[in-house]
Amino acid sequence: MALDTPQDTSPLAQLGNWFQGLGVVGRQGRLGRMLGKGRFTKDLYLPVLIPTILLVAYGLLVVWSASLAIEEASITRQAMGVVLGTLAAALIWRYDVRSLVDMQTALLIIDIVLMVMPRIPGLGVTAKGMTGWVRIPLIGLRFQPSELGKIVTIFLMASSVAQYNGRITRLKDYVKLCATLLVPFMLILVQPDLGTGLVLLVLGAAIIICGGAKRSWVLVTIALLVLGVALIVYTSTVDGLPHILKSYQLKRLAVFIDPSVDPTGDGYNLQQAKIAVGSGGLIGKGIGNATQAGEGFLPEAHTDFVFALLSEEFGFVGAVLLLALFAWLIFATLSFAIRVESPFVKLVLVGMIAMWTFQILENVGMCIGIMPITGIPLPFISYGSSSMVTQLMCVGVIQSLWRHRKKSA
């Protein structure tokens, strides 16, 4: 690889080169020798670091512009979670995290704990019906244990299924998986966070499928749970049954259906983000002046129908930058797969291509009106330093990932 030849000529060797001849620094100064002989970019993974700060950069600029209107809308919160997400990005960085693959017990403890946290008493906060945040004692900030449950999950997962080595034979095994996957899912449920129990079911199914899962066990598996879903929903419908999901969880189902069964509620939050979305046009209202968000037609702007107070500012152009920029991390993050030999390093990041993938594409989906409206983040953009923090980590894991991948595990 050009990386480790001599003779680097990357961007930030040639950049050093240029320090020296200008005299900055000396031949043999320190920032010289780092930049010279590429020591940074041989240990930091491109592809995936570019867009992730591009996306960062995108994501405040839209926080700040919804703070000129939404007054819950804080920029310097939001900058705060860029910060504490970058430094615990270096710190995994610079730890091998390939050391979790044989912690199966720790990381199951570590995911239970995350999430019943909100459930203990004097800890757990409740806010917008759910009890899904912890306050941080003595400094009063609070946080979602479950948004850093999805990487626990993910290591869970990639730990348990990459012992089989790319071939699951036994059923009972295949068993044991889904089993072990439907503990952090039922008890996120608990909360209840609908939306973030699918991202984990989305993640370790998307796991489980490329760790080896038969055809036959995946397909019987999506048939029961059509099945399991369909009657979840009706005993909810009914006077006499358990009544599993909640009456907004239920409402949320049939504005996905029809939008105008619930004129007021989700119906209307539907309505007005495709009317933010088609009001953008090509190239936008520019920056402060998104009426839907601006004049309060648009609820939880910064938040859930982000996608939504994006595209009306910065229009059709601005959108297919984002897309652009996520497409870019995603493939990037997928050739590194492709590429790698170690199955639970494969794993690990076959998890992260389907959180991102699946919370894009149900947050753009409900913004537009083809998928359910659920409280899923839109990653780097959204307004939220639980979520910010959790994904720059993520970004930590798979640079950790590649710091490493020539040392044995």
Given for the second form:
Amino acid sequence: MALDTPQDTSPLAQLGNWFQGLGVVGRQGRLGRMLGKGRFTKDLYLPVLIPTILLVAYGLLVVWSASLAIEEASITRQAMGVVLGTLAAALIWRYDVRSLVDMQTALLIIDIVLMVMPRIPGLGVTAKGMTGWVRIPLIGLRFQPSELGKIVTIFLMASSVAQYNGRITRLKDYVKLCATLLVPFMLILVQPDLGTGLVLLVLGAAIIICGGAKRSWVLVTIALLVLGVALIVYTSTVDGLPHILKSYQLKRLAVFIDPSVDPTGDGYNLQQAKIAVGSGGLIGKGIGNATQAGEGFLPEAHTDFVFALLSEEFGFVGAVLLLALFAWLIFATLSFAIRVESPFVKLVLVGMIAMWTFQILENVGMCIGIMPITGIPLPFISYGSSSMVTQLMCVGVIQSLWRHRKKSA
Amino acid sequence: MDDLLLPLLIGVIAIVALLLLAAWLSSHRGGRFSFDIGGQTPRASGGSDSSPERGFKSRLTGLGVFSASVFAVLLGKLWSMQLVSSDEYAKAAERNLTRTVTTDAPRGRILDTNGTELVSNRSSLTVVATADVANDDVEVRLLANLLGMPPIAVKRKIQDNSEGAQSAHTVATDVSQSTVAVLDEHSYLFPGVSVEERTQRSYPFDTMACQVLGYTGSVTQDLLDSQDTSKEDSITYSLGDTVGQAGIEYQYESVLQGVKGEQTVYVDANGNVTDYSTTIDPQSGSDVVLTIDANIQKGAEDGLAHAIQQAQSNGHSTCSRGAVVVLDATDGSVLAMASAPTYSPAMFIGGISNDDWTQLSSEGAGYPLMNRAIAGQYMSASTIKPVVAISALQNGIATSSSSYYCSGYWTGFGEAYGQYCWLHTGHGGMTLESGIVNSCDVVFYEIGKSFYYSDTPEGMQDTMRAFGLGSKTGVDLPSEGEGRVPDAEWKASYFSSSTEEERAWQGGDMTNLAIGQGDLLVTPLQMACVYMGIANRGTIWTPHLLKEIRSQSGSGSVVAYKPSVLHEVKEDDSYYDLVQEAVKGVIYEESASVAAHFTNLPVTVAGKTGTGEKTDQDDTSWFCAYAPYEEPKYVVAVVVEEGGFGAESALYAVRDVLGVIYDSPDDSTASTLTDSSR
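Here we have the form predicted alone; I need the corresponding form predicted together with the partner chain.
Starting with the chain above, the whole complex follows.
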């Protein structure tokens, strides 16, 4: 094969090199080495890669079944997202992401650009009440930059916190870190996208806490946050004071507390989601037999409420399988984070663990009524290529960190 | 919305609590790491791996605990939803998917004793439309033009979901054949519109026996709220159902109401029918056969009208109201029950208009919805005298040989309390029997006085109660009145705001009661029962309208009514002899003009007139009678409000009823106007 020559500098040959790296073709791509203790496992962190592949396959299956009943859900588009995400992940894997450790300023700028992008006239697209998408010129694909912003924020926070090497002893530094986190958070809130904002807040907080922030500061910050949120909710409900929360967000909170307050809107959605999950039973109704999603009772069955669809079709067994795959992914990442020496790498991994944990908690939680309804996608499963690409890129990042774990930055 | 604050706080705390836990763990389990390292800020150069901070491990473990607890919480909730409560959710999902569309069952008919239909069903051509027609303005306008209705009314009818969203919506009932033809020919113009044959109540005799039969209407919210859905067999109503609301329609609602047909359909989230499932055909309600005889009923109503017209021609211009009850003395069957004025139950079909309802419930119209035969309460007047006589005999107040003298003015309680007999010129010498025949008030004043001073001062009331006065007869109709037998206890409580002296039971109360005036209140049905008791020598059957219930689908009678004795008034035969003799005398001896109206009947009649005196109003005219005298079969009680003397108007209704029964119309022209017998 012509691609066997790594010295070939033509673009085609470089692409070939990446594939070589992936172990798909070329000298290192032998199946035996892949499973053995060859170079392949040295470069790929299988405990994260395998659950990812299974999750993606599971997700495609669920989206395909959703596409049977929901016109909007296109399995081809979802597959395109997987392909794009895999390519992006492969790119990242080749690159040593540890070089981002000193690039806080650049990361901050990129983060800001990403969050502001949808606001640029001619580029931004408003859908579902928020200006959160941009249309990529030429391809015409809609993309949600805030999803990508999650990764950038992880790097931004990780690189900022890593400087203190696990001990943040000056209040000034702590405040600076919190302020840094507030930048993307506030920008995303005005889109308005409270869901993604909360993800950023949680992953940022996890990085700061794991990065060695003083316990007392953290406690005070949380207390202030709680007070602030209470104040925001309060002013939003009193006429004459600024209404920071949108009325639909207030209603979602109210519905979370008592679903019967809005039996036709969010309360209805929650009720239908719970019925979908509960009626799935032990083994579910089978692919294509989900009446809640199939007959249109369950709204957004392929996106926000995809877990309800999955539970209805595959039952408790299917739901547990999904959670098991997620747990595998998360704890494999955690085990890597514990073993790796670099604080920066640790904190990047911490950010991802926090992001996944929170997104799973929120997305699954809202389907079963233990979290308020917000539009957060279920990683690898929900329909939508922005999320899929982003999540696969995260996995690419982990693979890159694994591949370069021994080398010094 | 303030109540949101607390739960929100809890929610936020719950989310961050686990993060806190991680932080806390980091400080405790990472033994070597301490926060108070003091001023040193080891600023690592670009996150080099040279000086790893061991505190990381415990903090990461904390993060792992956080993640694990998230999974644990989710699993726990999923366990409870999908394994523990799965059945409930599955049922909810099933409920989402299916709707039951009902088809109405025809109500049972109401028949007279000979099987003549008093209330039946007729099919009515009904224009129905599916819900989406309302969105097509052009179609709505076309339909409105065709039906002669305003477009907005058509639209509103289609949007009305009271029959259920999946059912067709009724736009117009009783449309003409030509309208149906137009709809058929131009069906392409009217997608979603169709014509259905539905059943509606029909009243072949229009107003006849309207208060007995009652009417139907849409089920009320009160009934819907109060129904007990826990009982398996009971009918469950839903919005828009037709139910009986008065009379027999109400009394035998559970029998007349059929069982609705049910069609289970599968729907999607938008309510569109996606598939059909099981069908249960509707079961019609059972027929109710009444003891009412349409012939006698008609005779009673015509007779009542005759009596009212007679009263009016006698100068009682305000006379328009009255009641007739005809009972079978052998078993208590109600053969006819008339009440004037009447109304047309057909007004209630498809919902009565507000104007009509206001009219029907107005005083000016004479409250036509009221069944005066059971709910009208009047003073009995002299018709009570036979009962008083029996009571006097039984209590030893009088004997068949007691003699009285009537001078026209009675001063038994002293000059200051003098009372007139209705015949101011006086009846002269009287016995108990002739006292009834001539309705001599003085005889009964004496009896009243004797009771007042006797050992059994309430013996008269006891006898009245024994004959069923003061309590409901239990006839199978709603809203029966119970009347009133006044006594000392009643007077004291009724006039509780008056002085002790005014509330005390006086001799005058007793003499008033003895002639049926004052505070005594009876219903025409109660009086009919009293005369049944006199005719039967004590046996009063429970008056009833139900003869039997017939199933429409099966054959024959499902349930036949078994007559039962309501009261058995045990008295000495000689007492009944005397009273019966006396009431026969009322007809044939007291006045020639009265007798003239009865002599041509093939049977002997016994009866008693009555004239209720009310201040500021014309007298209430009473007549109670039974026939044949020798073997009593029919009891007739008539009251005519503001009809004058008993013989003046009520007599004509009694005579007309007997005329119909014995096919022997009244041919006498003798005027009873001068016969002012009370």
